[in-house]
Every structure is written in structure tokens, then in C-alpha cells.
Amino acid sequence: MFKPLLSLQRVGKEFPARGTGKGLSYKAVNEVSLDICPGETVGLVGESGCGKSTLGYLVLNLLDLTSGEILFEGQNFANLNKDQQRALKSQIQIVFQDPQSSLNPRFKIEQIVEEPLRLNGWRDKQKRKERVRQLLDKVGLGEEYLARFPHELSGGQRQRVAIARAISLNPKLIVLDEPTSALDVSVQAQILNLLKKLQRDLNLAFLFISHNLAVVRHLSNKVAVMYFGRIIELADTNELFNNPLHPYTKVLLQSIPNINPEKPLLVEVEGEIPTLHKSPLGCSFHSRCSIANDLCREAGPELQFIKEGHWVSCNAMSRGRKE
């Protein structure tokens, strides 16, 4: 069993509430625990405010945490000093959703996959340059790239400047943000590819933040669902597509487009939706559940493990299971 790479322990992130009056609060990821091991890919999957990107923003030490731990190779960031998480935040690295955004349009290719090598050390321009060339051809780009801007390229170009840009450190994890979801689809299908090559070659672990549950599948090897700030469920990918337990996530895969004229593209859930200024006492999915008991209605559920490879939240479930 390999020891985990990146260990979230009970992870809380809280924001101040606008317009509801001072000192309240609403929590942006509640209680998130969440182990990722060398070479893993995680897929992490829910609905869009559900708080995915904030944990992959506290992942990479961008927000400070409310509550909780998060540790990179045994290594708590809190007890750290400034050259230490200098150092550790160059093992983890991030690819955005939409490469014109992130790449710095007044900068030309060469400069924008260099910068991250002079500013950790690397003061011989010649090595520079030369491993801005190496990075360039694992990414599927030539020579001719160097002297390009962002604007000049397409979008699937970008991407493969982002992503060299965010191995040239050799990072052990990268968090992938919707990396595709700004791409055509015969794109998408080529940066996966690239990915999945890249991780095989360089070891990498990956924290694939996405709704299309379609790439999730194809790219991870086990998949976290979000819903209000919590993780729900948690599953090796092949479980938790072919037995889903928590009632959120058989609608979420109820609701995967299928070319079955029959059957429904979307998947209707009833019930008060909870808000960010309105959170519901226990299960925050219990005024949508079909199954939710009185103990639904009173405490929040823990993650609790199922099975082999599969873990839970829901009160529902764990009664029965105790019955």
C-alpha cells in the first residue's frame, strides 16, 4: 500500500457572508478528508459552487485553511517557514480551465515556460532555454512555438504551453482545473492523451477537478463527489460508476447525456435546493432525498466506509446497513 502523497485531514475553508449581516459566514468546503498517492489520478466531481475548486485552490496553498490539515509527503504547510513552502510549492502545480486566461499574452512562449525555472534557481540561461526546448517536445510542440505569442495559437496549443509550463519543475502532483471543458472535442480527447502519457512518464499524481463526468471516468483512478462543501462518496472510478450508494450521485450519473432516445437527458431532483446563505440542519441533500429519515433531518452524516474501495455519507444508508 503506498503511503499518500498529499493527506487532506478534515479540511475547512469558510468565507465571510455578504449581505446577511456581520460576522456570519458560509463554508465554501466542510470537513473534506482525502488521500491522493504517487501516480493516482482523483477524479473530483459534484456541481458547479459546490466547493471543488476551493479545496484545489487549498491544495496548492493559494487560501489559507479555517480547519484542518493538509499534508505533502508526511510534511504539515503550517508548520513550515516561507523557504520551506517555497520549495514544496514547486511539487505542486496547477493547470486552469481556460489557457488564454493564464498565460501571460505580453510574454512569448519561451518566456512564459521559462519563467518558473528562473524564478526557482536556475540561473544558467543556457540550461533555461534548453530545457524550455525539452519541455515544448513532451507537450507535442516544436522549436517554431519559441518565439510565438499566446494570441497565435489555438486553444489546444495554449493548453500545451500550460501544461509544460506546469511540469518544468517535475512536480509530483499537478491540480487540473476543468482543463479541458474551454476545448473542442476532438481537442479534449488529445489533451487527455497527452495527460495520460505525461503521468506514465513522469510519475505525476493528478487532482482532476471536473463535471463531465465522461472525462472523469476515462482519466481517474478513483472519484470524490462534492456536494455543498462535503465529500458524499468516494469510490475506486469502476465502483462507483457500476454501484453508486449515495442518492446525489446516481442522479449525477443518471443525468450523463446517453444517445437512448428513451431515456431522459436530465434527471429532475425535487426539493429546496440549500443555499449558501441557508444551509439546511444534518444532510445538506436531505430536503432533495427520496430516502431521508428523521436522523437525515438532525445530523450531518460522516464518510464511512462501505466496502473495499468504497466509502459513503449518508444516514439513510448506514441504518439500514445496521438493521
Given for the second form:
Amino acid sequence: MFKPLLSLQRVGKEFPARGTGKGLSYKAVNEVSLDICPGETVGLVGESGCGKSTLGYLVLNLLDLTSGEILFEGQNFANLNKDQQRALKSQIQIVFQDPQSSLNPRFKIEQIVEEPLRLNGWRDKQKRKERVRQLLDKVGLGEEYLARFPHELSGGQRQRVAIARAISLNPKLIVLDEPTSALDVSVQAQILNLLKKLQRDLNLAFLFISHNLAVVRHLSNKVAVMYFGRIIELADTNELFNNPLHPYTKVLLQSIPNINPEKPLLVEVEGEIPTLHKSPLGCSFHSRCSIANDLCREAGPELQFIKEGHWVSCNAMSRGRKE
Amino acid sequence: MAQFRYLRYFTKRYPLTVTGAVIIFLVVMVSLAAPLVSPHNPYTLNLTDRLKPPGSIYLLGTDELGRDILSRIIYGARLSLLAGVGIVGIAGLFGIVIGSVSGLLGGKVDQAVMRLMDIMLAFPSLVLALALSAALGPNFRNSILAIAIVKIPVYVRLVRGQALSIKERQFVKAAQTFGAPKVWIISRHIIPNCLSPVVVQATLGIGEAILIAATLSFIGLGAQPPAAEWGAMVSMGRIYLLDQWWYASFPGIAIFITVIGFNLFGDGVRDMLDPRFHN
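Structure of the form predicted in complex with its partner chain, given the form predicted alone:
Up next: the whole complex, starting with the chain shown before.
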């Protein structure tokens, strides 16, 4: 396939655990490896607190890595000088979940969209203004919004402004951190279609972080399922939804509400999520897994290749193959 | 007409706030128009009219050098307003800058700054202002500076708390992704978004600042004679209190009314900016 645009290699992020004594830390992201190709959308799903957003921040270089490395077009951010880092930062942008909080309430829309331009060498006021108009036009907002404040806009319009700001520097990758979950369902579809259109026009790659499986399925080329800081299953979208292999992915997919009266309404994952500072031995999912055995309580599985476009991290897979 | 009706509604709903605003307005107007409204020159000595009781020529009487007390109170309003606004302005400005930098940088810088502020807050503000003012040399300008320095921690704490929460907001994260330098983040994102509590604090603080400035003058560490300063006037009049009660009383009443005006208005502003207040 193509050369990856972004390549995560055994990336890890630990936060020091305050108040629990010395030397302890939370592993928010653990040994994550993932490639994103130009123009591709990778969905990242998982429950609250599993490290999705932390991974997003790592990709944006807003947090420092604890281990592993992140390569963007083959370059490691940590090895670049300040100017190069700045240039690389402008290549990766983010759209946040809550447009209420991601737009400075004291800025007018024009100031919001031109902020990245001003900070990246667009000195000429006239050109900037022209560019801001173009950008707003691209996201479907007219000139009349230039002088308005964020609180005068609806949620969907605010998210459009956030998207305009994100594409202002012609980035190659945009991290979408649950961009639609704060919006009404009808508006969600508009925003998703806008994102799709922009992706086509500008050849953008998306890292799409979400817990809404239906939306992920609609937008993604491949999907990574995260649990407790690790990627436990990674597959092309159709493959993952039709043939989930990891027990966690299976319950996750069963939890999509359906209207088929034959099926049970919702499946609940039983058991508790392990606490972060007491990482259990073995597979992190074993305390809630229906098919866990003694091996799972002792040895954690690695992400392993099953077939083209499908990787899973589960002891049961290797068991199955040995038998 | 509509504005008038709104004003009437407002007066009925928040009588104390409006009272405060009216007092402040009157004090400001009087101090601006001091040369026009004062019946005598506040500095002219008139030794034949020493210590006259309030009467038709000297409405509030005269002091031991025959100066008209009413005129001196009117000119004194200028000094007191200048002290109040100056102190709060200087303290607020430094507080905003130090607090937002400290909050954004965090870590050891933040720790060091905040411990220093804790130490300053541990002293009673009057005592610290007294010591600083004495060290700088007793005059009106130095007393303002001393009180402003003492009041800085109040604003630092306030702004730092705001900065801590604002820096986690997503528009700051977004600014970081397109490479905004720290100076930009502080000046464009953090400071504009933490101003409203500072305004409330400042309005409430003016009254207290005027009081402390007058107190320093009373002790002799602020405005020096012959300045027409309320605190200094009370101080001079103190010795005549039993026989010439008007000398110390009227400047004291002026301080009282002005401070009350700012406090009432400040309370009102605080309530109005409190989101729970709207119903």
C-alpha cells in the first residue's frame, strides 16, 4: 500500500499517579502501533477512559511520549528543530467534541478562523481576510458570520467554524475527537457529510475518535478498537463489523441498539474495568471476558496478524490456531 | 421613555446598587468640578476665622488655620478617588500578569509565586502597607504604591485560578496545535476570559483601598500637610474633637459615604455577574 502519512510505533504514555506513593504511574496509552495513510480515515473506538483522547493528543504533539515514537511522513517530531516542529504542527490539526469550548468566546468568527493564519506567517491583512472568506465558504457559512461571536451561532455552525479553522493551514491529517457527539442527530449527518466532502477535496487523512459505532462505520476505512490503553483489534471497517474476533469487540458491536425483536436489546459487559494504577497481570480484559482461562490471567496477548487487514490481540486466537 | 422605565424598574429591583452608583457618580462629579463647586480655596489660610463652627459662610466650619472644611473635603475627593482607582489599577494589572503567567506555566514557577503570595497574604494588609509605606518614605504616591503591592496577591490568586481552568479549555489546546507562543495564549486567550471576576473584585476593592489610604494618611504615612486628604484631616482634627467636633467629623463622614457607595455598587455588580442570580 501507500507509504503511511502517520506511523505510531509502540507508543506509550504514562502519567505519574499522584497521592498513591512513589514511582507509580497510570499507563494511559500502552504499546500502540498504528499507521494512517494519506486520505484515509481510521476510526478509533473504545469506552470512556480507554486512552482514545490521550492518543489523539499524542498525535498532535500536545503531550510528550513516554515510550515508542511517532513518525509523520517519516520524520520524528522530537528530532526536529523549532521551525520544523512548527511546520509539522501545522500539518496536523484537531476538531474537538464541544465547539462551545473549542472557540474562544471573546473572539469573533473572523478572528477565530484567522488565528492559525496569523500565527503562521500570513502577514498581509487583506490576503488573510480573503482566505478566511474562502474557508468559511468551504464549510458552508456566508460572509455575514465574520463579525459574529460564537454564542450567536448554533452548535452545528460552531462546529463548522472549528472545521474551517482546522483546515486553514492545509493540513494533511485532522484528528477528529468525537466531532459530532455534542450535536443533534440531524446536524450530525450534515457535519459528517461536510467532513467527507472536505476529505475528498483536500485529500485529508482523519483519525476519527468516537464511541458512536454507527458513525465510525459510516466514515472509516479501518477501525481500531481500544481497551485500557491498548489496541485490541484493528481491521478494515467491513471486516470488523462483519467478523469481529475479540470478545470485547463482539460485545461492543452487540451493544448497538437494534430494532430486531428476536435479538436481545442490549448486552452488558459484566465485571469492572481494572483500576488504572493496578494493571492486572495478563490480558487487561480477562476480568470481564467470557472465554478467559488461566493463561489469560498470566500472560497478555500481543496484537497478531490474522489475515490481510485484520489484527487481533487475544490469547484465544493463538489457542485456536494451535489446536 | 423605554430607557426611563428600565431605570425605574432597576431602581426598584436593586435599590442598594443604584444608591451606590449614585454616590459614586456624585463623588466623581464633585471631584471633577472641584474648582467650580467649592466655595473657598482649600489652601488659603484665614487666621481670623480659625476653628469657626458650621455657619452660613463656612457651611462645614473651618480648621485651626481658618481653611474651609467643605472646600477641603471637595478637593479631598480627588485624592481619595485617585488613591482608590490607582491602588486597584496597579494591583489588578500586576495581579493579572503574574497570575496568568503563573497559572499557565504551572510547576515550580507556579509553586514559588503562590508561596510568595501566601506569605504576603499572611500579614494583615494594613500592617504590611504601613511597613512598606514607611520604608518607601511617607508621601501620598508611596502610600498608593505600598497598598497596591499589598493588594497584588488578591488578584494573583483570582486570576491564577481562572487561568488554571481556562488553559485546559479546548480553544487553548487548539491554539497550541497551530503553534501559538505562550505570550499569545496569555494575552489573547487567558486574560480576556478571566476579566469579569477581576472587575467585580476591583469594584469591591476600591472602597477598601480608599479606607486604607485614608488610614495611612491618618497615621501620617500618606498624604502630608497641607494636602487636603480626608484621612489627614481626620488626624489633624482629632485633637479638637471635644470642642470643635466638625473638624474631624465631616471628613470622616465623607470617607464613610464614599466607601459605602463603592461597596454597595461592588456587591451589586458581583450579584449581577453571578449566573445563579438570573432568574
